[in-house]
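A single chain comes next, written as structure tokens; it is the form predicted on its own.
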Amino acid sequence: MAHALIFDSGVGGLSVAEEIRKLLPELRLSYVADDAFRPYGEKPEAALRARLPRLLTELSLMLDPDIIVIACNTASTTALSEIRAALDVPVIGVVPAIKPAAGLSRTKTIAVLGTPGTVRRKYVDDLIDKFASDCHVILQGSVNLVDEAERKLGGQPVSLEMVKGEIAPIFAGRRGMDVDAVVLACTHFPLLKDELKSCVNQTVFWIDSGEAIAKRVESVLADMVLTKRAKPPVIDTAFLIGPDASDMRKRAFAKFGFEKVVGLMP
């Protein structure tokens, strides 16, 4: 049985995790939430690189994983490419799904809602220089958005007026009016996708790239040669670094298919 780690600063990632389930159920899946150094989209870079190395590869030796998922954007266009040098087993990203959204516009005006440290990102430039040059694309970062995301998890009502508050700026003017795409370039925001879709009158392509991620998880395990001996079923477990593992908090992991959630000492 093949085992795969996915990581984020919270729970966003848990809007792949149910996505790599869906495609690979016989996947067993380990879940490490970085709670103490949340949000990442507030942090410099530099604080990024020098964390997330050295944090992955000591779960990456606690853990055993043969795959490991950045389920995170911040990360994924912040410190991949260090992450993967720090680590000898597969490690896979999260891109923004621009490409998908450019496609999809009908009226060629999408917006890239992400935190502010991933819409402000030079990775994200190149992507919308790649795939959507021939559109207009709006960039709106929130942390706020994140915050929700994990209250909602949480078990604590959404607020409709702040989620409607942080997205008004796509939306404002005649360019907003055109806009019928939206990439969620963070994984917390699939987790809000109805609130999202309440919060806006007009038609839009709500995109995110954890099904893509499904599929490149599968497709690199089918690449690889488990050496490893196959162990017997274990329980999903969440581990989570950090004070946030409440009750209501344990009951919305069991839900992603986690039974198990631990604490970690930060």
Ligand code: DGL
Second form
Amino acid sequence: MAHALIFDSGVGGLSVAEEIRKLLPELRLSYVADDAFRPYGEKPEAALRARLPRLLTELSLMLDPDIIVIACNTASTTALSEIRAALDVPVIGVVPAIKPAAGLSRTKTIAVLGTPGTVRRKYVDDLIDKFASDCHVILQGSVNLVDEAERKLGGQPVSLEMVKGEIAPIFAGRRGMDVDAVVLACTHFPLLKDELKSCVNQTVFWIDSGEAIAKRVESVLADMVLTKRAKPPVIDTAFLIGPDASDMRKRAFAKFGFEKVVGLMP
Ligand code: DGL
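Okay, that one was the form predicted on its own. Can I see the form predicted in complex with ligand DGL too?
Next comes the full complex, and the chain you just saw is listed first.
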């Protein structure tokens, strides 16, 4: 049985883990949330580039995965090549689903809703140039939605007023009425899809990368010769870097199949 390590700054990667589990139920999953350094979306690029290759190297040595999924758009658009260079296992990065959004949009007006860091990255500009040059693209960054997704999975009520306020600029501008596809360019945001949908009056495709990433994991694993066998116990485990998690938070991980939750010192 192969073993994948899924990494994010917090609970966002669970939206990716869910898709991977659906497609590859036999795959053993470990999850790491870098709670100590969240939110990534507000951190300087240099700080993320310094932290992530080192941290992922340590985690890879500790957990010995066959494949790593950086289930974080901010980390991937900032430091994917540095992380890959530091590791000798295949690394799959989650980046904004701009290509499918441009393909689905009839009005050729799309929005990219990510963290403030992601929507500023050159990586995203390059994706737009490559796959959405025929589209008008509205970039919207939000860190409050990251916090809101964290709160939701910690058992707190979501403020629809807040969600509405965070996405209002997408639909309020001159081209707002035309937006028919929104890229959920942060893995936390699919966890708020119902709330996002309920805050918008027009018909919109909400597009994330989860399913495509699951397919990518499947094809990379299919090409690998796996000699290692998972040693018991093979309980899917979540490792949380930082302060001890609340019981609600632990239950949220359990709902996504991570029955064991372990704290790691930063
Ligand atoms: N889940 C992360 C992403 O996909 C970001 C959350 C954060 O800002 O820490 O970008």
